[in-house]
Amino acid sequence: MSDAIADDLPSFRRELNSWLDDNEGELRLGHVGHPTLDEDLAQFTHIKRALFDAGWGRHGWPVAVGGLGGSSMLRAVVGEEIATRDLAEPGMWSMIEVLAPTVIAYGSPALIAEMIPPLLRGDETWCQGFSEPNTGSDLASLSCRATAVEGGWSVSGQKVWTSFAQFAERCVLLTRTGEPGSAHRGITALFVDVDSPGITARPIEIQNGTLEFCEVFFDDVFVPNERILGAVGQGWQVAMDVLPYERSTAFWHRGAYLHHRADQLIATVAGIAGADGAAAVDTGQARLLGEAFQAVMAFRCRSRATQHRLAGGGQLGAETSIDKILIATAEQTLFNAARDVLPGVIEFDDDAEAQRLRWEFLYSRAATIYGGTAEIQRNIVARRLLDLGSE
């Protein structure tokens, strides 16, 4: 692909879709029924390798890390097209879209050159060690401690809700290196090999039956000095830079998937109505579907502006809390509508589509919790964007 086409998003999208059309059969591993988490991860790894080797997965990333350069919008387009073809579960993109830019921004040149290409190609999985059992959304009160030792740091403590830790080779870990009570000024970010002695990951089964999250224990884990991201005490800034990445390209992928699922739901309900000989979808169903579609599109409009701001070099900050509120609302509104317009399907049916809807409905319950609760996001909007005061 020429640089001119790569800079032209409509042409880039057409070329990508042509390649996907030609290769879609080989891109699917052919799992039967609703996939397990292990099957989802295998499919995602398969897709990442195919995209990277064909060049599509390298667009939008710096040349220094094996990329082909260009705007971050190119990554947004690739993830969107993969999501809307049901080729990979979009949540798995987040660890790349969130953590790769952070390590590129704060890692040493040697660390970046060594670690980023295997992640982009799908040869490695990374996880994010932020949340702790007693901190919740109050990240500044974390207690997992890194103590200075000869040549590096000794880490002890616990993290929880760590996505994909049981599969991961690396972890971006927030630790406390300052005195207790020093809040965000005493936090340092480390880049940790998950196979280091002293690390134990225990999967947690969530209500949809998957083991996506883990609690992770660190018992005197040695991390060398060259694995500090940024500087000692700069971990809070690293964390604040992580969140906007989570709420930009990764959210765009998720929003594209929700749009795709909304279209599928509307087609399903319309098909049932037609099969029953009805003139149209009934008023109650139409209202629920309309509200769901409206919520999805409200998020996508907001997210589009965020993508363009990021691609234009703009700084993302507190305003991304609006994106977080909107995508959580869209996700829950959509799958609430699915439950109500297809009565009994989520609760009692057991075909592949019903299993998928059940999984998505249950997972959507957490949309207003993970990544910062809806209450915290509204407080950020009130205090930092609307200047409504501290309470």
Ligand SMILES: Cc1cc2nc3c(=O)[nH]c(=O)nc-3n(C[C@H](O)[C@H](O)[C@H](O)COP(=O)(O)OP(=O)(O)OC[C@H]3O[C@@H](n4cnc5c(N)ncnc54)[C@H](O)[C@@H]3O)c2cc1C
Second form
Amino acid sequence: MSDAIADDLPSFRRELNSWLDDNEGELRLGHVGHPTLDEDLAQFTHIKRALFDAGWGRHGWPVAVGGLGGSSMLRAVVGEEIATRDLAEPGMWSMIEVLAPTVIAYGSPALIAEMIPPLLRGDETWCQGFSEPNTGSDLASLSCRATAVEGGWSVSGQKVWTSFAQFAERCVLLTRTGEPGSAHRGITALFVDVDSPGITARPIEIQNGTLEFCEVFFDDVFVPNERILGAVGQGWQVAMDVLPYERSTAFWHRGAYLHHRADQLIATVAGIAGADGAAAVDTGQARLLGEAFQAVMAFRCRSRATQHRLAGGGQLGAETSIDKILIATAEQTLFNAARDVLPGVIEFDDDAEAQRLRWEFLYSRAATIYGGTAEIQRNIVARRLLDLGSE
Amino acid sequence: MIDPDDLALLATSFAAAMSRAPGAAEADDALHDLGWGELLAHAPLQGAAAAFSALGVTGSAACLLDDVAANALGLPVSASACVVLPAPSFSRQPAERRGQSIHIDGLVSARIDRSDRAMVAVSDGSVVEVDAALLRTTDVIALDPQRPFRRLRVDVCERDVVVLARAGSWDTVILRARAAVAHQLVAASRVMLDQATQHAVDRVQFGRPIASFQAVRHRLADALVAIEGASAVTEMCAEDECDPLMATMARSLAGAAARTTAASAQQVLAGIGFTTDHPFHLSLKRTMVLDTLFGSARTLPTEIGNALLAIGGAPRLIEL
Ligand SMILES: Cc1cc2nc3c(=O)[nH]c(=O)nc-3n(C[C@H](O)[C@H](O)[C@H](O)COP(=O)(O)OP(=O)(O)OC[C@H]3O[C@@H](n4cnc5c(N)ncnc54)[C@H](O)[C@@H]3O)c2cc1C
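Complement to the form predicted alone: the form predicted in complex with the named molecule:
Below, the chain from earlier opens the complete complex, with every other chain and molecule after it.
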């Protein structure tokens, strides 16, 4: 990594924070109690627009797509400060950090010049159509079919658990273009307009009560040739490249969100202890908080090295499965601690704070499921990092 | 600030010297000949990173923690410097005044056998020097066959000690010792994981290597994840400055990683790992002993939690 970038980060952060301080009032839309998904999306769109217009949201993105250039670490810093101020729902934020770099890497220059700026500006929402009813961990088995037609492709099939599809303007879609048994060789990635005729997105309620993801049906949907990401048959590589992006700036952002929640939880417990007088916190509670924080820090230190490697031009690969396991562990350890140090709050209370904790506790159960399950990550660690050969 | 490549070279040459030395005392001497004492004075955290990683890799019983503690207290460092360490899983000073006597409850390294005097930190903040003969214990059998540390419970008379002038504080000892032991635990854990991984690939059951069984693979993967998490935090303790909380977490996570790794490696090595023909038991015992130094994987999370509650929040500690 060039020292110039690192030297610059503290002042970049300082200036960003003073801008955020100055504009705090306008940056936050109001809502009563725990926000609904619609309110989260409105807030997300609002903050993206404000950051883009002020330039902060353009740092770390290539000039060719409306960015101001510079290291990806600038993006990580922006994400971190936004998370620390609770100015954006972390799942929505990560979608951009994950999908935009992939589309930039595989889309045509004309496509990315047209499509990325509105995304960065918060004018659009995108989604990721990988999973299918019969295709979860074994992504290479996907069957949503794309057939060559005049000038492009006709897509028919179904996706599922597609986060934010009901709000999305575009979808990065994996399709089967090879023979049915062609596994990872016969997959093609398409960049699809979600308002194309033949697409139906039906929201599914998730266990925390929100309608975060959808089942999406494709019935003879036309996608022009210009919308192929990479080449025909290169879809597997596109999908595999999504992962390192997920594990760089998006993870740093999510780690910052967890750090902030740890901060709030500790302040809450310290506040209760202070109000109750001497030594209200028993050692069991202190221990749970300590374990949660050290898990958050293990991820932070690991991810810090990953961010530096990426910004220095390094390739990210299988070793980021360790980052993935560490952040999932941190998230679940933290919310497990919240459940136990604040007995009954998640289970029974109804104020905005309790609703948030309940919502987030339930969501944290997915940390070992999405983006490749905990078991799939361990398979990768065993095969690629420990050289244990095949199963 | 020493260049990371130079630091890695140092660790390699330290490890080579430790491997050549027939015993702990010879390893102590070899390290001091290589300039370990000066390195410690010049760059204490980085120096400890290099030397304690080497200890972990080689399994050497060299008594370098005495040097770390002496240096942190601003006392002279040499191959015969001996500093009494805290009682198992504690980190406060090992001694306290009780009337006319000083009650010592701690650990002492094998250096005690070759030193004339030992330095003992007392709970009132003073450091006293005691005739080593008063602290030499009769040989007892303990877990680690090389006995790098021994348990010490003794009362000495006030008139038998000399109060030393010192520059450093006990808090500095705790920070530096935790960082040092964390480096050793991480390196020793990697040794155990390597042993188990190699065995998994070589050992055939049911007509295939046991490495092909997912139950085996996931145990080893969990060990690697624990080690890498601990290692990432421990690396942050080799920088110029290190927050005490960071050193505490490094030590805590490294202890936990050693426990996870030892359990996984033991299970994967199974019968052969249960014998003294296989070297695994040495790492198991050494890491158990190390995880009693300046706290343990069991006690440290509580200390971290209490520190955070006293702050009233979760500091970032490091930035990008
Ligand atoms: C909150 C959330 C958001 C999501 N968002 C999206 C999205 O936007 N777009 C999208 O495409 N998908 C999304 N998903 C889907 C997600 O990617 C899948 O759930 C995930 O890949 C796992 O697939 P599955 O649920 O079918 O589980 P399965 O693959 O059926 O696995 C079931 C269980 O078997 C285990 N298992 C499977 N294979 C192996 C193996 N080889 N070795 C050991 N164990 C194995 C798994 O670890 C798991 O425990 C989301 C999921 C969640 C929970």
